[in-house]
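The chain below stands alone and is given in structure tokens; this is the form predicted alone.
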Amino acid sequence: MSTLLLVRNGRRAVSLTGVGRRGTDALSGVHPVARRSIIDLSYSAHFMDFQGSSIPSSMKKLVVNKLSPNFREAVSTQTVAIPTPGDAELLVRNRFAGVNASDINYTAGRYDPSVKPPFDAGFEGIGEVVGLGLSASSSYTVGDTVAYFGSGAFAEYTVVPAKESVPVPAVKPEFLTLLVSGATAYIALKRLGDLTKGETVLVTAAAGGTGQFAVQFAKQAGCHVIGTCSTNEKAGFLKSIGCDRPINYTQEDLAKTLRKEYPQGVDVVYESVGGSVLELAVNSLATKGRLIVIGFISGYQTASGIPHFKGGTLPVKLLQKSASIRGFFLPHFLSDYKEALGSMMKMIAKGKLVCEVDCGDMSEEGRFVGLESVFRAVDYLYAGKNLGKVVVEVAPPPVSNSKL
């Protein structure tokens, strides 16, 4: 295998390499150029890349710079150098990012008060590897596909260590869906939902991000499956998705028409809104049953990120019902995300799973293309006129110079 090494200013060197984890050369049917030295300073000032295209000097990406609540006065858009994959990390360029609602609880800083600014934004992106480091070359090759998940997606290029990216099959902003959204979904319903075939599910924001898959795995587990939603557009996506009973609920009054239709409550609530939502949920639930707390979307843009909630009588409306209340945030179930991950691919190869993702075609200035929109998107998914995952396209896909 022919290796080559980046050295910069003396510093520990990488490996960069154009050789596939499987032995054969990244450019199939060329012979090799003649071995070169395991150190070889020709080369220190630039990576082997995807394709034989060049690598930028620089890049943009975009930085929290203050802590608020508020995306478009927190985040800036910055241009700095190409960062360099460590030993056991990977060089990504991004061609998608996801756009969540907890961004700006990020750009508030409520999830980690230690960390002060300036940071990277973003949690999830999916594109090309075309760098990495000597370690990561035993698992991963320049031209791979790969999605992740972790800070910093929001930029051109990010550097991700090995261990924490997942290979896909292409850089489809389907599967960047999975990351987030349809993990939350398969893991919270399956670890504190307790389904059982027959019960009744209800989903706030069904037709959203997380909220598709939430009605998905809810259907094919055999439950009859209520879904929250605002536009009969949404409504008509929620019942091709298998949704039983979708509430427009700007043209019903939800707490009527749950009970009118449903006076023995809801076994299971996937609840994401917050606020009176969060109350109407309390109020319907079923004996013994459980409400599942992923978010409360409608606080996340305030000064303290928390909804008004009348939580006086909860205690005697659990215990009236022997019901619960169950709180549920994806980084503390890292150790099933692997198997999520691997279960939802499957679901696709077959055909079983819908990945609804909104690009912003539809919006008044059209696509989200380049950091820039992702501004754009964020202002897109909190209006609430996204229906499905709302996805950036950071950049096009790349364009060989080879001319091999």
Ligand code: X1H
Given for the second form:
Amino acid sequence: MSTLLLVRNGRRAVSLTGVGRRGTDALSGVHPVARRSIIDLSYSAHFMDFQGSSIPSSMKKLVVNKLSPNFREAVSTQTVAIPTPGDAELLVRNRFAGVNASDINYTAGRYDPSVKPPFDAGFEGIGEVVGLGLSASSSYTVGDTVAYFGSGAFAEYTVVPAKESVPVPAVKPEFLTLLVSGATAYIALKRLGDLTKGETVLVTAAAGGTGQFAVQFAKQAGCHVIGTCSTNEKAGFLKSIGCDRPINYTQEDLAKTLRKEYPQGVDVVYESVGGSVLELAVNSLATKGRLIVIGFISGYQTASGIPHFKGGTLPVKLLQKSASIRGFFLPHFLSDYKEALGSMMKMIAKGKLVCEVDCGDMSEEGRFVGLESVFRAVDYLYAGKNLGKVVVEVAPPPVSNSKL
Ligand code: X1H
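The form predicted in complex with the named molecule is what I want next, because the block you gave corresponds to the form predicted alone; please supply it.
What follows is the entire complex, opening with the chain shown before.
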């Protein structure tokens, strides 16, 4: 039976025989390559590519040990045994992991207050399948390249349910940007934006991980796009992706510029900063304007996670303009996810979508390489330095010496 499976998959894989049930003691279930001379698949429930990917006996991962919005305080590096994939799961060797503002909402325990530490950190990864369970092998095989959206991505290897992973044409960080940042912009604007050609759309943090996508999708919908950013380099980037009016708020007063250049107000706001920026955005709404709350990064590092907002007159303001504020949280829109990813993949193939990635090459200590660099990458994002999506290169490309 196993042999048939292997033939169907078109590749040979080496099984992990006799050992390696989930939850076994540290370092069990993994043998050095040299000892694996007998290949017996007859009783195996999963396949592991030890030779091709050189799976080591242990790996590093980032674990939340204490709830805190301070990433360094919450998270530590641990060395553990490589996990074994269950029946419907893949073992992915992560090449890149995405860093999100919300990583610290997660480490602060805000996602699910009933979940207590220790738990694994990181929302999204991309890499190669190096092991998989029997039923997962009906759709995947060792060597496939996949991306996934789920917890535990800040690790050298992650076990991912096969149905939660997305096949990608190559392990490029550009594909990783679609999973959370791209999908958020695509689905939020489509479902909550009600964009009509000729409308004006304001994107805050427009040169960031998700803002860059909102700019491009609003532009594709035929809208006039305004984008806020903090440097002239970012403003230049925004121009290059079609933003009609980049506003560098360190150089010009945002409120004044909006009042002067858009006296009728803006029809849609894609807002991720919160606090005074949200207030300003509410005040800038046009009649029947829609404001989408994507997040409120200005508050995440505080104890409550919520920035101060003068909301007392909000009902009046919304009523006066027949305006609305709508919240968007990606896991509530999973039914739209597949279509969004497929559509964005097609845009990439046609060269119609820029996915800007910032691996920290211009940061003080250089490129984000290795798991330890996640800490620096989170700081970099919170310092507002990134241009595009912050991505960490977890591991170098595999040496392609597979004899399987
Ligand atoms: C079940 O719904 C949610 C929604 C948001 C559960 C948790 C959150 C959360 O932690 C987030 C979040 C998630 C994604 C995102 O892009 C932005 C934000 S902001 C946020 C949050 C921040 C502070 C809080 O006190 C509570 C939630």
